[in-house]
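Below you'll find only one chain, the form predicted on its own, shown as structure tokens.
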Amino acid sequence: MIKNHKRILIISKSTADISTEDVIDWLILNGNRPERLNGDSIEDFKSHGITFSINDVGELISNTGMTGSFYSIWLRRWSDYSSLIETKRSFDNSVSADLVAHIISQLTRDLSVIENFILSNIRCVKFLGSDNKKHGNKLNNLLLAKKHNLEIPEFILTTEKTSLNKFFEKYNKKIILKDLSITFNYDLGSNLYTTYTELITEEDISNFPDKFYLSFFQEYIEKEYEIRCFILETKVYSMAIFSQIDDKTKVDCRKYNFQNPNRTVPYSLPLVIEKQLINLFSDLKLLSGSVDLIKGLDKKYYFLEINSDGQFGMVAECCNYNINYEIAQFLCS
């Protein structure tokens, strides 16, 4: 029996997003009928007919049912534009690779404008989630974390080999190179190439030219373990990941060892660290998101980064946290 008629909209990446499905299950179990828009539905024009327009009083209307106002909206995750890979493959050899690259780049920019337009013109009482393109600036977040008295690994942005060498020596020849934005993926035939956080060696630096593209280097912190948190309002759900005992995952735990997975356990951060993280989220006007930290061998907790549309499924499943239920409660209560 339907007990609740509040309009709830969920914006997800795709129909295959498991966390979205789990939250929807809880909403339906509690008598709600959430509406849903998937990012890949907007991109996949061959399978989905979608039209957006403006009515006589200047409201956004569409054939997706996104008319009027909602009680709550959960921006689970926008599309990552992965369907554009298929669009890229659809061009035959008569179209130059350079032109294809320009077309894909233009489509990506246009989709970003459309997403912003949709988000700016749907109304709700409660909004949960954030576009990572908006809150995912690692540099801004590092500085803001430091203002909230969280420890951060020192970093440098430089184009110069001489500056890099000084930074390298200052931190005992242990520094890392990492992406500043999303992970770089390159699809070449049947192979997918991707970037990871990597230690930089003396040999690497000796092979660098004197001048190179502005790059982000960070002090390498020797750790006891990593900590992945999911924050929902003022609740912090934390998980320790013992990635340092496996050479494959020691520097970047995303290099999963499927034969011998890292041990993961529920974890309680010191209350002062939780408070600092909640205050950081408050400054960013974030109600939810994931945070990566490490516990150093020096016993300090180091803030690494925020993923505002980050996955929480692993934290929930491995640590038996009922995050899906808590999100459903936020949306309908």
The other form holds:
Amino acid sequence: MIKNHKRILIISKSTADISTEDVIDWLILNGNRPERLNGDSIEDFKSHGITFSINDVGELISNTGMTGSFYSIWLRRWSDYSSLIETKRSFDNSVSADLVAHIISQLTRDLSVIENFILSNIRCVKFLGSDNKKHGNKLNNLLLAKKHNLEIPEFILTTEKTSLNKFFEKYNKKIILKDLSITFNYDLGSNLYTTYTELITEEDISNFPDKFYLSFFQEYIEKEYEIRCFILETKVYSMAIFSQIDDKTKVDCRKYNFQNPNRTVPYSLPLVIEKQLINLFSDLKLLSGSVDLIKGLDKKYYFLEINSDGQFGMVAECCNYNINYEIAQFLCS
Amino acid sequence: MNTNFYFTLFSNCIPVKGAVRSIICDLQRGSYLFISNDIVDVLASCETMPIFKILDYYRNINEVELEILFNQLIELNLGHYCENPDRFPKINTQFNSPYEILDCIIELSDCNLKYIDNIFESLTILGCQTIELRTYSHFSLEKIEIFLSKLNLTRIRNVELIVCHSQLETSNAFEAILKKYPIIETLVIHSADIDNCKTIGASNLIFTTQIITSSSCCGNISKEDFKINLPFYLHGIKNNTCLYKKISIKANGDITNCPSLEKTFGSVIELSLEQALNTTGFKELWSIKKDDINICKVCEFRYICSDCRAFLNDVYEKPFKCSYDPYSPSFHNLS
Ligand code: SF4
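The form predicted in complex with its partner chain is what I want next, because the block you gave corresponds to the form predicted on its own; please supply it.
Starting with the chain above, the whole complex follows.
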């Protein structure tokens, strides 16, 4: 075993993240001892005492062990602030729901400032991963993809029913309405509501008011299958998802069919498309991330979106791609 | 049917040919389908020839018959038509894992309890992921809990606990164990009065009337124990699915490949698991794959069968406790 004393920091959400565990195990096998910070432990102040301060030479120091400079850092995921739900529940009925909502959104903003501050003040030679806030703008990414000659489904962003109608007609009455940021989840205790990508019907539109909140509509692409890629530096790992066969998952494959899961198999993208994706990533200064594509019935490949902190576990597992090992190699060599 | 197209099985639906019939292993959904050996040949040709060439090559098959076959396979979601099969590469069969040991079986005993810290430290170094803890006769829950309480200090992710039913413990006590240690995936209580199965959180609690008095109760090969998944298949084509990266510790502390095998490679009393693992011969049986074993090598179940290298006369022989005959092809009752 080669003993390696490079300092490697892995930032993840919680200890239960399997992809993180696997990468750490590869690092351990190669004689490394990665250090780890879980986003959740920053929020979970009750069980982790944390203090950050600035030393004489203006460096960030803390008692979490993540002070100083690292050879490499992998930002797998930061916390999603889910512990704030606990905080929310801790208020009793004497506090108005309105005030609780205000406090929670204030806390969220503050935590995000702290997150930003920490991430921009730990030093390293190699950094992998990204911050969805920087690279997660769907609209920007669509434009940039087009600039790199990738096909994209046409879209409009409008407040006008008249414009929507024109767009609807232009794309043969097949358009979809999409979330612009993250998926909207609303936990009602007994039920979890979440937004899915849905086809808009003529009836839907007739029920819309003449003016509405600025919304994002996209041309619906008839697809042969979907493709999910994980990109690491210049390597593209692709997986085809046959969601078209199943009506339940036709428009949005997150509506997973558990009895009969969508077929997921290794896929090999045409080299030109791979090259375009790699160029797009380098334009975004992204070393790794996931991309969603559609192979249309018109045989074209459509770029849909980038998930810069995208999960790659499923792609790696279904296709037997050794992504965990490659990430570990990146971090230690 | 567009005969310029190709028909391909999905790359995780893999045909395995047997002596007289074949199966398609659906490694994604964990099921299999019987098909004839002739069809497997046709499907193999389909990988490299477009449909019109297939029709040309197999003069005895007409287009209608072929289309019916393909549509049946599509209906079963096992394959698809495609224009360019190069877009759908086969699954890479290189299976890499950062762990030196994947499975460990420990017979719970006072001796092993005494060396528990050494054992778990070794398992952590070796990266062990799955552990099975067994008792053949009564062993107190307090002592079992000492084993369980150490698990969170290791890298073990899956735990199966097999204990003997005794008058001293109530069903509630077992449920409490599962609630306290959610890392236990399955808790089997053998020698029980009833057969019963329930879930506690994400864990299974199984009461069985089956009596497991010693390691010789292991090694049965049955359809129920087939494992149909990608990692198992990938292990099976290169290594022994029963013993590869497995280590066992018997009640007396002996370190073996499996509790049912006599040969010991030392004892936890005097050496570490890493040392035992590096003793000559420890990994000898790891490489005996199904394709090397007589009879098994022509069995269509060979890559989903659990195998057993303990109960046999010769290490290249089919397991004693398998009643399947791939030539007939049927399961016979063991007398
Ligand atoms: S013949 Fe061999 S491969 Fe087939 S079921 Fe029996 S043990 Fe398994």
